[in-house]
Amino acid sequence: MGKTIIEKIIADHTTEDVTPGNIVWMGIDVRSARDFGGANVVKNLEAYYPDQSKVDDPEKTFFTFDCVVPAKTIGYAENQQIARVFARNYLARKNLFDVDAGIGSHVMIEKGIAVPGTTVVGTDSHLNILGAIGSFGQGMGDQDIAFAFKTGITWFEVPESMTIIIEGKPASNAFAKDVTLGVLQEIGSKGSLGKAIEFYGNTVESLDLAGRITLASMVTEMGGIIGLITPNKEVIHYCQNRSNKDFAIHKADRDAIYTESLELDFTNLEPLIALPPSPANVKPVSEVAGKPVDSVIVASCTNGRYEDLALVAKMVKGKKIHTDVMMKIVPATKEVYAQLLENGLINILFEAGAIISNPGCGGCAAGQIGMTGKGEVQVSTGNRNFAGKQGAGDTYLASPATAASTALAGEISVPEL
């Protein structure tokens, strides 16, 4: 019997029966954990494992600051502080990304340390995302991280898999989240409840690596386990790069089993946009167009690349943000930050009158800027907008291309580029 990509990947690191619904214990390549949950994972390891080989493999466990940075609050400060105490004691020195480098699963693909067919476990909900690369990442519970670090194993169980094809070319103004968006649209936000996806067709194979972190930062929001892409010549070439490594591109066996197959034809796609409460509730830009906004934010694991900003920057440049606008700008990394400023994209931004901030997680994590106060409509490129996600107000998910658009306008607008 033929096996998926999450079934070859598992099988990789484990010598147990790899079928879906049975329980096995896996090797794990990367261990890590973030501000949110990190010092908790070392005060369990601490509880559990009082011994002073604190990890498995320093040179494989990694801590990654990225939801509140810096800390603003005593609390967040201290747990931060628990974590790069231990990092500098029991890991390896670059192991500590510390609350300059952005979003940790994004700095794991750029430096990288995660590549196509690895494992990788972390404190956060959204470590899926590495399926943009072909890995297989997973968020987990404190205990379970400390486990992880301590032993680098941890059990899971095999998860049944489905496939996704999207075919057609979208409208000239919609874009990877709104391609993410319109799946959403389809299936729900159960729609891929416990399983593993695979996302084929020319719709996909077109995305750029940055669209591809898009569409697989969301797969928490449709219930999956991970939403797996095949790494194509420019993604190989990427990770090979970043990380000097050989590594294994799985692809599914012909007679591999799915639980079901769903074909989209996403031809002359619109630009779509999320209404509040749940990523789920998709609506066409065009049908929301006019209502007033009061904020704008340009960030997150979802959309914070350099892509997604450089298209901002193209459709703010020569232009002012309307004056009921408060529009925020948080790249994902330090690296992307970093290209802005050399392309001189920082000063557009700053000149047409948003406010950029460090790289982090932007309002996602009630962290950094972004909260919305009661009353406050606010678009944002984030893949979460549930009651109270990002403050009291409202908040809708759109590409960062109806982002721009709606800054400039003062109310949600379909993008004309």
Contents of the next structure:
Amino acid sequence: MGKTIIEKIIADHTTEDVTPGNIVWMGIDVRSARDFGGANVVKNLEAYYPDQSKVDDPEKTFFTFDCVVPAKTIGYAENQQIARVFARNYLARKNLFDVDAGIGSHVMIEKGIAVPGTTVVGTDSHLNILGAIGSFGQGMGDQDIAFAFKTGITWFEVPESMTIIIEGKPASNAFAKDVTLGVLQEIGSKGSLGKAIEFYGNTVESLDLAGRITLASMVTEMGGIIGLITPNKEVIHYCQNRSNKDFAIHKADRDAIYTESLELDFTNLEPLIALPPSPANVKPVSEVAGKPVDSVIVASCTNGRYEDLALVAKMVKGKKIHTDVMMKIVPATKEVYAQLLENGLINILFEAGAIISNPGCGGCAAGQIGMTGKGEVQVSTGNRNFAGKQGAGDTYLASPATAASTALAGEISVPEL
Amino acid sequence: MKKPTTLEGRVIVIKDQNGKPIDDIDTDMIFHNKHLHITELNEMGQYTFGNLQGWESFPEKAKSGDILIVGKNFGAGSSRQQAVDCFRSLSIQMIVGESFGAIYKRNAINSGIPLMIAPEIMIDDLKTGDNIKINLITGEIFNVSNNRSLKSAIPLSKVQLDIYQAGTLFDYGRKKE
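Could you drop in the structure for the form predicted in complex with its partner chain? We only have the form predicted alone so far.
The next block holds the full complex; its first chain is the one shown before.
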């Protein structure tokens, strides 16, 4: 019987029978924790393994601080310090990515820590973003991660798989985020509950790495385990350069079994926006255009790449952000920040009136770079707009282009490109 | 010493006042979020089902060694470990249900309490107070009170058995050292 991509990746990491529904022990190539949950991972290890080694392999174990960076509360500062001291004592020094590094999942791609075909676990529920490079990333609780630190393995129930095939060229003002929201509009918040998605079709194939990250990042909001995109030449080349490693590229067998196969035609797809309070509450931007906004944030693991911010810079260059709008920008990683600096984009964004933060999960996590107040309307390039998630205001999710045109206009506005 | 793989005990079947199974019991009904600060196992039991209408007195009714029988999608919602540990706190021997929330299932397996999926357990004529025998390896269920076999449960996976035999996920990790 043929195997799906997720079944092949798991089969590479276990000796047991990889059939959907079976639980197998799976070897983990990369074990990580971030500042959220990291301290509890350390506490679990100290409580349960007081007089033993606590880390199976210091080279394969990582801390990535990204949630509240630098710490803005004493609680976070203390938790980061607990994890930092543990990392200094037990891990390779280069495996501690401290508060300056940026979003852990992105750092792992940039540093070549995660490559296609690998298994990666951490305390970030969006770690399945690694599906963008064909790697099996998975967020878990602090007990599970402590166990992975200690043993290098985890148990996992092999998920069923489904395919989503997207064909067609979206309109020139629609981007990877609009494609992603288009999928959410089709399948809803439970559309891939407990399943692995394999994305195919020429719309997906033409996405660059940043676009693939955007699409894979919101599989969590579709209820999925992971969304896998088969790496193209560009992605393979990137991952080889970054890792200096060779890796297998898994393709599904022709007779692999899927629970369903969805075909979407996104020809001339127009810009989309998710209205509060659900990422699946998707409408065309044109339907809500004209709604005044108070704030715009371009950030997050979904849309905080250089390509996202460069597009925003291009759109606001030489212009001024609307007087009534505060615009916040958070690069995903230190590398993205450096690229912006090098290419003069920080200057362009600054001149237009934007606030530029250090890299990290600001904009989603714990109110880093600000919350919304009651009545405040915010357009975000992030992935979640649940009530209260980013404060008391209303959050709309859209592409960087829609965010930029909205920031200039002072109201939700269809980007013109 | 190996733990038993056939368990016997009195069942408590979670149904509503009209005798219908209650599906989608979420973690807030099992162990409400107002008690989330509690980390001591022996303090958890008293709050079990504190937010499930008709079952608020479960902690007084439950006896050590009881087997809990539940319907579909039991333990939906949050990832809180206490929603599993509250039953361990009351010395509930195992949980049998028609289906479970994914994270709940993961947490139960990690804590070593046997959790079995028996897709038709609520269809069978099983009443609170009956004694059953259940085989973790074959999934066979036998009602000792009326000498009748019930429809089988899905056998425990190897992983689940390994962790159950070791104690908890962490005990299993210790043994691997």
